[in-house]
Structure formats: C-alpha cells, structure tokens
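In the block that follows, a single chain appears as structure tokens, in the form predicted on its own.
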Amino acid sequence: MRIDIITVHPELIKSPFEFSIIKRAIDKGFVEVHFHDLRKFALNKYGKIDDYQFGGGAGMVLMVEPVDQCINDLMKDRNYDEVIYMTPDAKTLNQQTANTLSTAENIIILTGHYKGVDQRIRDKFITKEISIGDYVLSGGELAAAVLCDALIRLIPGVLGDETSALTDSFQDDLLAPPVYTRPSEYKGMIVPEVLLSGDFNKIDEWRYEKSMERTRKIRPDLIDKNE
C-alpha cells in the first residue's frame, strides 16, 4: 500500500509514523508513506495557498489552484484507489470504513486546515470524506493519523498475530471484552475462573456475554442497529 497526505504541514503528521507499530510496517514494505508539503505549490514566494472565502466570512479557506496542481502531480505517476478529504462535516470513520480501505493499493489523503478548502476540490477530486468525530481540530493532520493508523494495523503481516485486530472492538459492531494477564490474582483481585479452565468453547461464551453486557451499557446504539 502506498499513502500520500497532502498537508500544510508535514512537520506535524510525521512523528506518529516514527514509532510502533506503524513504523514496523513501514521498514518492512507493508505500507509506503509519503508527505507532501501544499506550499511547494503555492502561487507566490510567500507561500501563498489560502485567501479569504467569497460572500464574507471568518476563516481562510485553502484555495483551489495549489491542491489541484498537487493532486495533478501525484496523479501523473499512478492510479489512486481513494482521494480522501479529513473533515469535520462527513461521515464518522469506522471499521468497516478501515476494513475496506486496509484492501486499497494506493490512497491519496488531503487534510483540511483553516475554513477548509475551496468546494471545487471536492467535486473534482474527493472519492470519499471523512470525519473522526464530532468536534473541530487545528487541522487534518491528526485526523489523518488516526485514519492511517487504523488501516496500517489491519494490513495482512503488520501485526504479528493475524487475529488481533479481528477481536478488536467493533469488528462484528460489538465492544470488546475485558482482557486479563499474569498474574491470575493480585491485591485481592482475580482473574475470572472462566478464562483459566483451558476450555476454550466456555471463554469464547464468555467473552460474547460480555462483549454484549459492555455494548449494551456503552453503546447500546451499537446494538440497536443490529436488532
């Protein structure tokens, strides 16, 4: 997989893709991650790539001139599964969104900054939108991170063992269940009974009920969308 982020600036998205498991999967050859700085594109010596947004208004807005010269030059070079635009008004990111997207070859993330980004952008270029929550950031580039780190992970080989992230929470839209280690009892408290017998067929009971007694007091909206 090859992912090139857009960004105003880079020197902020680069650190999450220094370190664990993202970074493992990118000495290894899982995935390729490339930043691209916006202003290398601006249209003066001033790096200029925003301007104020026509009717009036607060907020700059990223113009339409140097993210279409962007999108232009990484698009000479290969075809793109998905052009995403990081931004607060589009559909919260889940994990079917991250289970598809783990599948694509090449992606394309734009993150927005100011006011966001002239609408000509998004009708000519953006496959998909997405949102990681329904609050307002700085900028994209945390978002982008969080996107990224949720599709890395799911790539075949990047995490060491294969099931892992088919238990993660919300794979089958339920929660997961508490997790126990060593040691099996500590200042009084112990580690279910259950999950010691050995019997595999009773823990993966357990770990369904209470997946399911978990999602019904968290989420109970996850359940209601299945019943």
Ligand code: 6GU
Contents of the next structure:
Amino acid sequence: MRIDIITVHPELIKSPFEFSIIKRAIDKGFVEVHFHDLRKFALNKYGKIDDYQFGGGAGMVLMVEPVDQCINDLMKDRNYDEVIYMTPDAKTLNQQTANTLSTAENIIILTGHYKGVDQRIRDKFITKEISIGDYVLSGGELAAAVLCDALIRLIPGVLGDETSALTDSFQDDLLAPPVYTRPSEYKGMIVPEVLLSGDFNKIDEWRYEKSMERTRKIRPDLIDKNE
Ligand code: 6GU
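Since the structure above is the form predicted on its own, I would like to see how the form predicted in complex with the named molecule looks, so please show that one next.
And the full complex, kicking off with our chain again.
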C-alpha cells in the first residue's frame, strides 16, 4: 500500500509512523507513507495557502489552487483508489471502513486545517470523507494518523500473529475480554482460575461471556445493533 498525506504541518504528523508496529510495517515494505507539505504549492513566496471565506465569517479556508496542484502532481504518477478528506463533518471511522480501506493499493489523505478546504476541492477530488469522532480537533493531522494506524495494522503480514487483528475489539462488534499476565497472584489480587486451566474450550467460553458482559455494560448499542 502507498499512502500520500497532504498537510500544512508535516512535522506534526510524522512521529506516529516512527514507532512500533507502524514503523516495522514501513521498514518491511508493507506500506510506503509520503508526506506532502502544502506550502510547497503556495501562491507566493510568503507561503500563502489560505484565505478568508466568501460571505464572511471567522476562520481561514485552504485555497483551491495549492491543493489542486498537489493532488494533480500525485495523480500524474499513479492511480488512486481513494482520495480521503479528514474532516469532523463526515461519517465516523469504524472498523469496517478500516478493513475495506486496508485493501487499497494507493490512497491520498488530505488533512484540513482552519475552517477546512474550499468546497470545490471536495467536489472535484474527494471520494471519501472521514471523521474520527464527534468532537472537533484543531486540524486533521492527528485524525489522519489515527486512520493510517488503523489501516496499516490490518495489512496482512504486518502483525506478527496473523489472527490477532481479527480478534480485536470491534472485529466482532464486541469489546475485548479482560487480559492478564504473570504473576498469577499479586498483593492478593488473583487471575481468574479458568485462564490457568489449560482448557481452551472453557477459556473461549469465558472470554466470550466477559466480552458480552463488558459490551452490555459499556456499549449496549453494539449489541442492540445486531438484534
Ligand atoms: Cl478528521 N478533523 C478535525 N479537525 N476534527 C475532527 C476530526 C477530523 N474528526 C473528529 N474531529
């Protein structure tokens, strides 16, 4: 997979790609991530990329021209499966969207800032708009990093244990069960005996029950959705 991220603040978004699973995925060649500084396409030597909105109102809007040029440059070299715009006024990211996007070959992610991007960019290029939740961030960079993390870990081979991405919370619309590791007793706090029993049928059953219990308590909407 190749991901091209267009941003006003490349430095803000780089570090999540430099650690742990995501770094390993890049090092092993499962994914290529390229950052594109919108200011390189600025209208003047002062780096102008935004302007006041027509009709009045507070906040700056990313201009059509720099974004259009940046996306056109990328599209000259390859075809893109999706051109994604990160914005709070969109459908919320969920596991199903992440699963689908993780099979793409090439994607562009445009991160908004200020008041967002000129609507003409959305009309002309954007194939998918994604929010990461019902709250407002100061820019789309962190949201883009969240999206990339969710996608990259799903690429086959990225996680050492092939099955573990599939047993995550939300893959089956249930929250994950509790987990424990050594020691089996600490300051009188003990690990549930079934986990030490070696009986894998019983363990699976216990985990499922705990998943249901947690989901009913914390996210009953996930269960109602399937009934
Ligand atoms: Cl994608 N962008 C911004 N600015 N705020 C958000 C968001 C995105 N998703 C939730 N809040």
